[in-house]
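Let's start with one chain on its own, the form predicted alone, as structure tokens.
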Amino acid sequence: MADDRQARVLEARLKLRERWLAKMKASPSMSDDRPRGTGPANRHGMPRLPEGQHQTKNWPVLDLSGPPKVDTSSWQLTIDGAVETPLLLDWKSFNALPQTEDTSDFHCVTTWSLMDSKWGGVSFADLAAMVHPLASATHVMTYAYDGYTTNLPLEEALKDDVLLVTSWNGQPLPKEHGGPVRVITPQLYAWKGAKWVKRIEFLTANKLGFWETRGYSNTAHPWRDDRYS
């Protein structure tokens, strides 16, 4: 039964990817012919360290007001909006989904970059495949338990290394960094990945999130030094 479910998710993910592949390949993190940064190329051909960034060995803690009161016993994720099959997951059902492991870099708009983090969790693309976005869906908004929101176009959200992570470097994701579950967006500045995520809403038009309404870039491409609107 689990193998059948995984096969169905994979098939739906491949169909969804096919729909969005041209836009994904045209996005700046995969197509920019003059990326701004230094160091050897990452998996997408961009310099490892974007312009204006410095490498850190520690993971600084930044948030609006400290971690909200949510743990694995009360955590839930709602996925709804412009989809055919809305979904509600608790901690057990979320962790029963196909798990993805990946190593990627983490670029904060405040100029630091954390390199080579090992993440574990569920691919955003797998979740999208399960809910079957409508043909009219173009963006998603993620909502956090602390009230934070941030937006993504689907061509960014569906990339292979965009994950909802539960672990970091082999350990449960620390609460101060968004545990039990946060979104990571390695190809964009990290504010595009909400900590303590509780809802993903598929949208038929773009809608600005918390920082985007306060002057931060709507697109947030590190290799274009794209920090503010």
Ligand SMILES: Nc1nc2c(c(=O)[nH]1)N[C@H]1C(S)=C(S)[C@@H](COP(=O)(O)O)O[C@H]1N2
Second form
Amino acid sequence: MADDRQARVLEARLKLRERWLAKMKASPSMSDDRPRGTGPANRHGMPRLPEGQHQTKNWPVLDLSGPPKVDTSSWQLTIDGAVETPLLLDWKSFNALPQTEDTSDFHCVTTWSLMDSKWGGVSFADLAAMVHPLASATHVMTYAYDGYTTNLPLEEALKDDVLLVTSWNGQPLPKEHGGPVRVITPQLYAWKGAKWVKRIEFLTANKLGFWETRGYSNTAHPWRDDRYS
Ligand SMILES: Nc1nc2c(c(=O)[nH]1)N[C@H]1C(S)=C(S)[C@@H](COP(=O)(O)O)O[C@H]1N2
Ligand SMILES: [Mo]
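Given the form predicted alone above, produce the structure of the same protein in the form predicted in complex with the named molecule.
To see the whole picture, the full complex is given below, headed by that same chain.
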């Protein structure tokens, strides 16, 4: 990765963050002064284990219908909608982008939490910076190869720990967990992260995804026990 490209992405990312900072600060994971849970604070000031969650050692698999037929040779990601410069990436071009590593926790609405996973991939904020969202963009819909969809407000999607991951604890992301590429949303319940991600569409109004149309919370904040609507 050329340093100047990395610098350009970083600059665009910081500008986009600046535009969204007020809204990000008003989001539950940054404004909640009474987060519910137990254990020492995580780096966002939230108790490590949200209320109603228990720790799991093994990572359960949860999805609608199992892995779709997609691998590194056929995988493509489209980023489009309310953006200035839509983008189509394949596996090779995705891996040539600036890479981010992060360690975070994974909270499933069905009450298990997987702690301290080490993730590698590309941050959503970097991808968003590259497509130049229109001023009117407020949300994104993520689409997956199995037909799954889930929506996110931009102020959540732009958080530093929202990544499109290709590795987990130093290994390629297992197929059953969304490999080759999935989204993770550590500050929201895990259904907000699409496995086998195929498309990210920027929206100018909120739209509901698969579980959100079926009674799951639109906001999905684990430290408010915000599971269903
Ligand atoms: N493409 C796709 N992504 C998905 C789902 C799905 O059915 N299809 N299920 C969601 C739900 S409900 C959860 S809890 C997490 C589970 O991720 P895991 O199977 O890796 O634990 O993936 C989310 N992402
Ligand atoms: Mo879930």
